[in-house]
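Coming up is one lone chain in structure tokens, specifically the form predicted alone.
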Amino acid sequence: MTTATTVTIDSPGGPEALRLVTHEVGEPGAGELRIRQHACGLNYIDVYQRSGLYKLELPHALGMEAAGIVEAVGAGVTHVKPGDRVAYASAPPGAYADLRVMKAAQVCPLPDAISFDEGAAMMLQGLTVNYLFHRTVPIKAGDTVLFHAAAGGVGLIACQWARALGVTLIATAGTDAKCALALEHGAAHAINYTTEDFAARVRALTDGRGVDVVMDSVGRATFEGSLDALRPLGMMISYGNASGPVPPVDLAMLAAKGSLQITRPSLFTHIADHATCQAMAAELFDMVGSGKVSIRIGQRYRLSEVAEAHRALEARATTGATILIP
């Protein structure tokens, strides 16, 4: 048996909750393969679990992404071999972990042109941006698009992919180094939210018309803003909880400001499908491995660090992607 280092919690709490526990890794199963990751990505979704504000069945290990090197492969995994470079964005959580055993169906081929730093960094961000752009409400060139929290690890990645797509992005941040970071990559406007009335700002930018789609995966503090700043007919995307959830919604709201749209999805229901997956993960790589995308790492940590890790990103102190080196 192999020793294998993992990250985890007992019971719902602060950064002090997360643990690392050493345990034995066994030989894949069908369908599993072990990874020796390089590197693991760190997202508010980990915050989330680690909280309690999304619930995971205790002790459990969190993390949702990394990138490493298959070990070796179980029956009927046939993507994947032995010595291949992989990356990956999956549930159940784990990936914070030096080794591991997990299901094969979503872990993805890594092209040699991307490190294992920047596919840690980029799968779970690079997929959600994805599936905003091109599987909740397919936009494309001309259209307007306001994005909160842009100088994030998906915000930065949202920014250069609508200007690779001609999609006019109006970011928003927390303060103006976040905004100038957004507008370096791709942004058209970036709006200071603590300075701002971002709604009213958005109507200024867009001669009162309102932006087609709004992403926000800020949440409370933003949400009702969000609904202001859309046109008749717009649609709301909620993908995250950042500064709280979002309370409930007065459905004949949507109707009196525009009969607008609202949707709350999750990466996980569009990349459970193994095909749909790996096709997602060919069009970020595309996009990463051409150069339109480039992933930008603000910080990293060793996996001891992890606490330290999660109070600097619930605090906002973090710019582009966090990553976790084993």
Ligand code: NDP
The other form holds:
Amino acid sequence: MTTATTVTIDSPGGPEALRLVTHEVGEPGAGELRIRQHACGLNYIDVYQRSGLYKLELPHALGMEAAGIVEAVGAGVTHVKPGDRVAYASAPPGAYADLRVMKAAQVCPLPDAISFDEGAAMMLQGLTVNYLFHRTVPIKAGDTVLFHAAAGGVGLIACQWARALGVTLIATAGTDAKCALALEHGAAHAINYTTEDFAARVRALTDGRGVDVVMDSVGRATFEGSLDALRPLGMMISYGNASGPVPPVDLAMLAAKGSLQITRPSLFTHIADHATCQAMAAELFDMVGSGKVSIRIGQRYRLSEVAEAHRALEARATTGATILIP
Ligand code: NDP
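Next up, the form predicted together with the named molecule, please; the one we just looked at was the form predicted alone.
All chains and molecules follow, beginning with the one already shown.
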């Protein structure tokens, strides 16, 4: 038995609900492994889980991604072995920890060229960009995508991914400085949606046509405007709720606005299958290894400063990815 430090919540609440606890960690069982974690990723889903928007059985540890070194594997685990460098995004939460025993299926071998910090910063957000661009609706070079919160963790990866594919990405962000960052990372246009009507600006940028696809993780505040920015038969991918959940939708509205399509995906459906998850990670590692996508770590905190990290993320004070160092 070894002692591990983990961040848990006893009940939903603000950042003050986050609590550092120590507990004993044993040997991995069948299909599990034990990881000595070098860096953990911070993601907006952690806020939803902490606040109670996404329900957990309590008390529960938090955190959905990390990178480190495998210490031990249980029966049946063959794709990694002790000593391997690995990274993962995976449910259930529990990744805010220095040491962890967990299911092995979603844990991926991490190429030597990618640091632990980058691994922890990129798995959840990078795999999300992979499924948004390749596994949700056909998107090809020359298509135009509206991407909200483009200076965030998912956003800066998406800007670069779109550029690599030849997709025209119209970014939105909450400040002019964030807009500039999105442009630097490959966005073709950037709109400050706190000062401008983004749907009207998208119409102007697309000669009145609208975009082929909207990728909307902001939720309540942008939902209607996103639909108004789409071309007829365009696809709305609503995949997050940073400003609050989207209220119930009147389906007839989709017909009235031009026979629009809509989907509400989750990364965890896409990576549930072991082989698919490993293949998606390999594609992500190729994008990063080839230099087409670089991982911008905008903020680093100690694991013990996790509440401060949550406060910054919710205050829209972060850019790129945020990691926690155990
Ligand atoms: P970000 O780094 O993008 O941070 C969230 C950003 O949302 C903020 O920086 C802010 O950017 C924007 N935002 C707009 N309105 C608000 C508001 N009222 N409160 C707080 N933030 C706001 O986070 P992540 O990269 O971790 O995640 C981005 C989004 O993608 C999240 O909504 C997340 O839940 C979603 N997601 C969904 C997945 C899925 O599979 N469904 C998987 C991964 C992420 P600005 O100031 O520029 O507006």
